[in-house]
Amino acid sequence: MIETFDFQPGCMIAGKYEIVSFLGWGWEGEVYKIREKETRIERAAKFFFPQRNKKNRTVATYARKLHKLRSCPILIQYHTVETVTFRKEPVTVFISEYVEGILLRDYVRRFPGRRLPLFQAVHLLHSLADGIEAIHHLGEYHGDLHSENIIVQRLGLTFELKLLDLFHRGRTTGEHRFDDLCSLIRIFYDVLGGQKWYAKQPRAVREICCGLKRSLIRKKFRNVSGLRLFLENRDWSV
């Protein structure tokens, strides 16, 4: 059973990817930065453990959810998909698009205290809510936010960001879009400090964290639709 690649940056990869650097790891493989040896364009290389891919099941529903998604801006772009063998053992390698940035988490570390200002914040929730709402539109859901899973690629007026890791658990129903919603607003409570800070929130704040309570956030709001036009529609100066 292969539990580790630790590819070294010069390796070589199906004859025509160099590694650049390791990216990070999970319960399904590993995820490098490569750069195509012919064009010198970087991507990002997730190397698939054989016993989390039985019979490359995950790696086609993955591949065939971000193909349906690919109008959707706020996910990576997939772009193809090698096979590669590894101590005599095939190996799927997804390649997809290699996006510069920070994590979420790491971002949120910079700030005093470890949390955004208020006005950070909600223009994050925006950004997500409106990325996220794309992906419900099309019948689909992300299934696995969290501020480990979010590349924040710059900030101007609002945020511009990536997701990263879709989760897929069968059928789309309509309490995995719910999941969706109350992960959004457990990130929002998050970067302004959590529990610790949440007594001292404004208004607004408390309006849409609801105590984190999935049935007043039910009641609150519908869908994703509706989280995105409260931040829109609100008076902020109250």
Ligand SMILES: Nc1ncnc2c1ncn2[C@@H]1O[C@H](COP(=O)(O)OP(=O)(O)O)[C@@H](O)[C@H]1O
Given for the second form:
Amino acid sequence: MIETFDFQPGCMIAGKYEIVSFLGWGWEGEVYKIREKETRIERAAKFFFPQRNKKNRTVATYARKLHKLRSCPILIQYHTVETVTFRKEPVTVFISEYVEGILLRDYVRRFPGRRLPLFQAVHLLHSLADGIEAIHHLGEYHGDLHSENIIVQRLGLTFELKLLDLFHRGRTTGEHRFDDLCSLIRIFYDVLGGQKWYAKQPRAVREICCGLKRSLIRKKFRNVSGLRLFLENRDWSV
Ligand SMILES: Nc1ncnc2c1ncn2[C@@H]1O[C@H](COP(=O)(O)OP(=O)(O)O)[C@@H](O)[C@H]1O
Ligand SMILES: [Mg+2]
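The structure above corresponds to the form predicted on its own; please provide the structure of the form predicted in complex with this ligand.
Every component of the complex follows; first up is the chain already shown.
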């Protein structure tokens, strides 16, 4: 069983790509920044542990989902799939756009008290809701929203974000979309300092978080669009 690939910078992959650096590690595999030899274009390559990608099902569903959602600006762009041999085993490599930026988890840690100021948190939530709304409109869901699957690319007038790592639990249902909505609210709650600060948060924050109770969230927001509209119409001056 492969538990790590441990590729070193300079190593060639499929005769076409050079390993630039290690980017991250997760349950499904390892992600490296790579450079296409012919064009010198940088990409991200996720090397799947074969045991997490039986019959290539995980990779095929992920690729098809990203392809279907290719017009959503919040998602990374899928490029191609390669198969390489590693210790005599075939390994699937998922190649996508390389996103420059910082993981939301690390972004939040840069702030005093490791939490975002209110206005930044509200803008972050708005950018997320706006991006997820487009995915839901196309009949899909993300399924694995948390601060290690969100890259902050740029903070301008709004947050420019990219989401990684969509999860597939079968055909989309309203419950999947509702899970995405609850995950967004959970991220908002966490970036504002979590439970420790919750009681001291302004009323508007508590109105959104609903104490993280799913039944209350369901009553408050019909869907992600409802959350986005709430953010746009709320008076944030108090
Ligand atoms: N396209 C990308 N651009 C930049 N960094 C990436 C990209 N894809 C993944 N990463 C980095 O690799 C880590 C793991 O990738 P991810 O796709 O979330 O895999 P896992 O399913 O193993 O969590 C991410 O948290 C991120 O730090
Ligand atoms: Mg991940």
